[in-house]
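Below sits a lone chain in structure tokens, taken as the form predicted alone.
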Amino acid sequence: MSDEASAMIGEDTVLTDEEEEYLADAITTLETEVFVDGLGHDHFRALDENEGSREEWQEYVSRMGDAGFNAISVPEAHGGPGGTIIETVLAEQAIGYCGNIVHACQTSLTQHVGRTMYEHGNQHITEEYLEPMAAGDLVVAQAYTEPRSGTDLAHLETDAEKDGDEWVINGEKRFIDFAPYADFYFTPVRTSGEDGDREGVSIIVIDRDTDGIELLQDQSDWHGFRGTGASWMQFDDVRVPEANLVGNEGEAWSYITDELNLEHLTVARYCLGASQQALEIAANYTANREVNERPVSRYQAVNHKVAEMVTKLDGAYLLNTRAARIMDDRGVSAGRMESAMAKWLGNELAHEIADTCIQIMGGIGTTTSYPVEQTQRDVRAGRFMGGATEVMKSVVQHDAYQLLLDEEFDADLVGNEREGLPWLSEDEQPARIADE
């Protein structure tokens, strides 16, 4: 970003001066205190080759805790910085811009897992997990996806049965980011009800060193978004204290949907931040690379692409900020449609921008001389992480129809327009119809 950092390319009239300053300060802190001394560009490249380590992730979350970037919207009384949802998404944007989205993902987990712990966790959860996570003492993993359920979380097969003062957990999870590095797993399980029931789903926090946990397969060799140690894992008679239940038994469905509502914004925002860095690199490259004795940026086929990307990027940021503002005003369960809009457009656009940047840079854009090719591979994952684009569209259409339908629209006239136009009242009907 330029010296006068902004949450958008054009002038931002939506954020307050204090929020703009927060973003600028976040970028400075990340560049001078976090992504340095072993966590710089060599570290980014090592992660892309799946050569990360538990020690590096511990160091990363520790620095983020010191900087106040973990669990931002959790109040100070519960160990968090006491910030806002707006500050949360701005921080995620800055992480995606300054580091890469794998770092942003780990911090994002502290945002939405932390918020759920704050709103529903007991004192034990707060003291043993939330406060240390916010401080940067614990690495978190979210163990949601299973071999036969992902988006359809109500069909999860991992179950937990009560045995005295303990929960006994059995089942498998897969594609679990940070599984080898995490200190605990934030884990949905079925404690009652039937397959497909929303009632009966619970969340339990499981310590990494608990007997019965096994990582069955390394799944980290993805197209992009590497370095999380994504794994297929098994719980075999894993026993955890009953106090590790988050909220009420069997009532976690609403906790999960609220958490995902916030995650939609963080995932989209950090992917947009990463794509903005790619766009800046591509703009500078094309302004300085000459073809036929003039900069590539002077060719309309190139500069119109930049114009399109800049315009769309600002629009995506505005949608994201709007949804974050709604959550700040009315809680993380609010703005369901607006959050889905921001997730859908933001993640699709982030990938489009990164891919277009490669196109206008040419062959050099596909090499490791520039980070654009890695960004293109990384942000591809954002189109399904935390909710696929297709799911977001389904959410939007559902809520949009509720807002668009007009009770005065005369359904009886649909297919019978010779007798009247359904979108007009009786007094507004055209004369030819009224006369008939």
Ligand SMILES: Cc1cc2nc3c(=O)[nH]c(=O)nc-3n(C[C@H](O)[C@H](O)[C@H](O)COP(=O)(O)OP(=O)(O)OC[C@H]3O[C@@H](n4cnc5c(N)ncnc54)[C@H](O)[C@@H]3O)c2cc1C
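Definition used throughout: the rigid core is the maximal C-alpha set that superposes within 1.5 Å between two forms. Numbering follows the first chain given and starts at 1. What you are looking at is a predicted structure, and each value in this text was computed from that prediction instead of being measured. What changes on going to the form predicted in complex with the ligand:
- Relative to the superposed rigid core, the position of the CA of residue 426 differs between these two forms by 2 Å or more.
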Given for the second form:
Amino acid sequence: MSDEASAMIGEDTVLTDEEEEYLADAITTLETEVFVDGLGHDHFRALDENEGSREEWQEYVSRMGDAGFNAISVPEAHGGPGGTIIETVLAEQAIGYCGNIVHACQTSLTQHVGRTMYEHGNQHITEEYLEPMAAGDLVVAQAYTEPRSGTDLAHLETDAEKDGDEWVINGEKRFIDFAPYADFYFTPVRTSGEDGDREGVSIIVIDRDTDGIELLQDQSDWHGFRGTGASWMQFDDVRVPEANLVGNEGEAWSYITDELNLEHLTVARYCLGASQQALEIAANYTANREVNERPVSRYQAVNHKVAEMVTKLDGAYLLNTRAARIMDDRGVSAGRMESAMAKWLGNELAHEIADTCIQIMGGIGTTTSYPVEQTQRDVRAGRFMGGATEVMKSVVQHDAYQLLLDEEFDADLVGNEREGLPWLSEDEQPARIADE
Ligand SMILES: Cc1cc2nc3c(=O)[nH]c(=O)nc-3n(C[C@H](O)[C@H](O)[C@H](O)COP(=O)(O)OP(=O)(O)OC[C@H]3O[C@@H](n4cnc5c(N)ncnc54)[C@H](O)[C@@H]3O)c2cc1C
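Next, give the form predicted in complex with the ligand, keeping in mind that what was shown is the form predicted alone.
Up next: the whole complex, starting with the chain shown before.
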């Protein structure tokens, strides 16, 4: 893949020169220092066969730590590279583009888990987890989803009770990427309150080797996004030091929503990066594949699809960059509507692009000769993972209606438009109405 093609397809006037350079450098670094020597394309294929190993994930996070891609927006004083949210999403785009979706996922975890630890964690959390994770010494997993609580996270049933200077944790989590490979689990639990309450949710960091943790079921044989060892887990009287609480007891709901606000951008961005790679392959393939003695790309039905995809892709990158810029300016809790816009549009589009690429490539696109079919499977989960499209649209409509509704709009005239047009003031009513 060329570096040139990896920024937006059209001219990018939104990123600064330094930011564009960051993206180009990130791609070069990933291609020459990370996805080589045992972590290249054979490894990608092996991951898709669920043949990952703990050693490989340790090697991956270590290389990413050396390259400065873990926990990018965490300041140097807390072990991070001290970068920006814009750099964070650009790095995620680059990993999706030239790596594999599950690599982007592991690094994405370091971004939002790392940011939450930086903003709310105590010294113990910083020294034992944040700094080593940023350095690439620890693999992280995020254990949010439960058998009876997914999108509706406030209904989580895993609870933690204080016993002396320890937390005792009981419950189950499922679909947890990196469960067998991670060094620690970043885990929301209920410490007080009732089912569905936002108050009373806390986050506790749980070491992988703690007694009472059991992986009940390997769930990694799913549609795409394979190679993380995703598992259904059980915590049975798992004892954790009280210092492993992130922030204040019972106040983690806002930490989680802030964390998800950033995750919306990283998940969308790495899926878009992956779909861009598929798009480049499909464009090249169709320009060289002949049907009826003319390149497939010469058929308007095909090249208009490419036109639509590149246009929408640029739009999705712009939305994503805007939301990242808002977070750089005002913090990761800012720009919820803009982040939700970027999430649903980006993730729906990534899947649409990958699927359309298979369509215009025909049968070969469904084989493993090209990575396009894997991308189509890999990006599918992005449409609900880390924030379902439906939920994102609910966020957008809520905020959008606040902005769109006009107090001047005359509700009494709705259905009575013969007497006046509700969207016009009294002075502006058309003459025919004023005359009646
Ligand atoms: C590949 C993959 C990797 C994952 N990795 C992790 C991980 O590492 N850690 C982790 O904790 N979890 C992980 N998950 C779980 C993922 O976050 C959940 O699948 C997701 O949050 C949705 O939860 P659910 O599957 O329980 O669906 P449900 O909550 O049961 O929702 C099902 C569907 O209902 C609809 N829906 C839900 N809520 C609303 C609403 N408010 N309005 C309208 N429609 C709605 C949506 O279409 C949604 O997809 C992963 C899942 C996959 C597939």
